[in-house]
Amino acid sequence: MLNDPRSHGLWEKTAPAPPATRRLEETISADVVIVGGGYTGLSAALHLAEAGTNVVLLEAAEIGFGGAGRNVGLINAGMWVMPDDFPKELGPVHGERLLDLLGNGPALVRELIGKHAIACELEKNGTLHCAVGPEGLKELEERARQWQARGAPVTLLDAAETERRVGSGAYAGSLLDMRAGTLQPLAYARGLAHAAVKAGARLHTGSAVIGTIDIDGRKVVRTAAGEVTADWIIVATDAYSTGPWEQVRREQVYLPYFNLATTPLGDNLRRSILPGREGCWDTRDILSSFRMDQAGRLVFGSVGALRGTGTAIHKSWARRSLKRLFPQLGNVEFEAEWYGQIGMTDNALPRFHKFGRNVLGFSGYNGRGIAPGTTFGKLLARHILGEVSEADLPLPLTEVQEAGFRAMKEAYYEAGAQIAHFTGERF
């Protein structure tokens, strides 16, 4: 996107086209204006439009430009933190409510894909959280215990079954989550956009918001060439926030993440590596993720940015890692490479903020945007429609607080990933 092949890589090459959109260049009126064309904004637009609401969505760049079009494509249930930590952080009411909502998040994604016939390479065979060594297995045993206590369909697999499913003997075991799966993330975002337009939503790209004011009790949202007057504003910009809601970005610390896609593998390799097409990631602090796309490309990623010295370092590390994990691959050729930024909150949980009367949004998905973004978008729509009260939302209202030592942490993460990957897999 924007003539940068490293922004969306394979996903831009293989996603169906987005709906035709244009820059906002007039003054219009709506019931709700949504700022941000990722999963949250598109889901909110779709559900509001289906309810007969006059909704306008403004996207600064293109549909799915932020994390929605760059991520690995894992449809996960929950967040990074352990299930029992939700009520510890949020209290028993909000904690269990959020766990239930996010645990069912992948089901909503599947429902929308089926209802709107979204072509996004959906795979329903679950995900595998892979244990690195005894400590990794111990972590997964505890995670399995906590989810199973809540009735979740997760199963702890031994090393042999993990090797059969992954095609690598590198792991001590894995946690299979059958709620989860994979998809082509940009294709899913564009599919939501098509569905929202069909339902009556108006989408404008290349329309960054530069300011807002209140006039006679209504909100006026201004871009460089137009404006929208509305009763409500949904802020759905998350980690890529700029302009009036840049504080949402400042509340999060950027963690860079890159992905590399091989050329399509031959039939024999596809039968031995992820034959069930589960999406995978491991328990390392500087984790790795891998999954197969529909054409048989192995998509492999980790923490780091493909810029400056990082480009060569991370690609060289990826080749060494793939050789160790899957020696049957031989020499690896990458046909696409891309990276983006994961916004991390201080407790790795999302936030609910109000920025004024009838101006609100969820943010802070911590690398788990597909199901939570879709779910929170629907929830915002239901709240505006009067179907869900603020007291019944899964997160308490909090003030935006800038992350401490943010710039220092971001520099540390990017440099630390380079150091780890420069030395990793060499011995």
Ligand SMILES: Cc1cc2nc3c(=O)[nH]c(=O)nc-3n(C[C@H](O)[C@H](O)[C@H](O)COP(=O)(O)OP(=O)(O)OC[C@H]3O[C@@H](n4cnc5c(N)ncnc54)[C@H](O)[C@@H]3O)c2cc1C
Contents of the next structure:
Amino acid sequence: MLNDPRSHGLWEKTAPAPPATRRLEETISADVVIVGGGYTGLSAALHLAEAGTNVVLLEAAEIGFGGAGRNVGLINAGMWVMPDDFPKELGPVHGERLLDLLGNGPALVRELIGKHAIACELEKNGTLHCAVGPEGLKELEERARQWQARGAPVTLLDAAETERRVGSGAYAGSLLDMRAGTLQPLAYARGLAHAAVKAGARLHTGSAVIGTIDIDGRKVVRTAAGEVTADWIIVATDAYSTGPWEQVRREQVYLPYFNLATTPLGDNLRRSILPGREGCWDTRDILSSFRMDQAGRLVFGSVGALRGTGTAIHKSWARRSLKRLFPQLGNVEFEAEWYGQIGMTDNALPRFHKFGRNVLGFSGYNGRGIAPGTTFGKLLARHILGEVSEADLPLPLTEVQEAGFRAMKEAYYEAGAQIAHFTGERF
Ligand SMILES: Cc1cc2nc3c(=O)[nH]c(=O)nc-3n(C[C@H](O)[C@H](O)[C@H](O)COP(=O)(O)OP(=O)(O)OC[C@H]3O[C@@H](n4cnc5c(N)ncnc54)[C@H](O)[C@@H]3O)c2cc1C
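In place of the form predicted on its own, the structure of the form predicted together with the named molecule is requested.
What follows is the whole complex; the chain from before opens it.
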């Protein structure tokens, strides 16, 4: 995207085209202006437009330019945080409400994909959180216990069943979550965009918001070449925020994450590696993830940025890792490589912010934004439509707070991943 083959990699190669959009070059009026063309903004636009609201979405670059077009495509049903820690962190009301909402998030994603016939390689066979060693297994046992106590359809699988499903004997077990699955993330974002346009939303790309003021009680949102006057502003810019809400990005610490996609595997390999196409990640601190795309490419990822010395280090580590995990693969060729920045908040939970009267947004999904972004976008729409009060939202209102030692932590994550991958899998 924007002539950078390492920004959206495989997803850009294989996603259907987005709807035709153009830069905003005039002065227009709407009920709601949405800033950001990722899952949060697109879901809000779709649900508002379906309810008959006059809605305009402004995207700085292209639909799915941020995390939405770069991610792994795991449709998760929770966060990294253990279920029991939600009420501890947010209080019992918000904690359980958020857990419930996140647990139902993948179902909403599937519902929208079905309703709007979005071609995005949806796989419904669940995800496997794979245990590395006895410590990893212990963590998953506890996670399983906490989810099962809430009635969630998660199952702890032993090493043999994990090996049968993954095609690798590297794991001590895994947690199967049947609420979850995988999709082609950019295709999903573009599909939401098509659905929003069809419902009547006006989408403008190449239209970064650079300022906003209040005039006569209405919001005026400015881009370089045009402006929108509206009653409400939804800020859906998350980790890729620029312009007036850049503070949202500064609240988060960037964790770089890269993906490499092999060429399509032959039939025998496809029968042995993830024959059920579950999406996987492991319990390591510097985690790895892997999944299949529809054409049988294995998409393998981990922490790190594919730039400078990182490119060679991470790719060479990935080759060694794949050899250990899946010896049957032999020497692999990578057809695409890309990376992005995951925005992490200090308690690894999302945020609800109000930036002024009728200016609001959710952000900070900590690498878990497909289902939550879709869900929160819908929730923002319902809030504006008067169907959900602020008191009934799943998160308390918080002030934006700049992350402490942000630059230092980001440099540490990027360099730390390089060191770990330079030395890792050699012995
Ligand atoms: C490498 C990577 C892997 C990930 N893996 C997963 C995964 O497997 N599963 C999962 O659920 N989540 C994953 N995530 C997280 C997920 O992608 C994000 O949480 C999600 O994209 C957030 O959606 P969003 O709509 O809120 O923001 P984004 O998708 O980031 O969209 C924000 C948009 O706002 C635009 N914008 C910013 N500033 C302005 C402005 N001033 N004016 C106009 N537009 C503006 C940006 O250009 C961008 O397109 C991953 C993220 C990354 C980076």
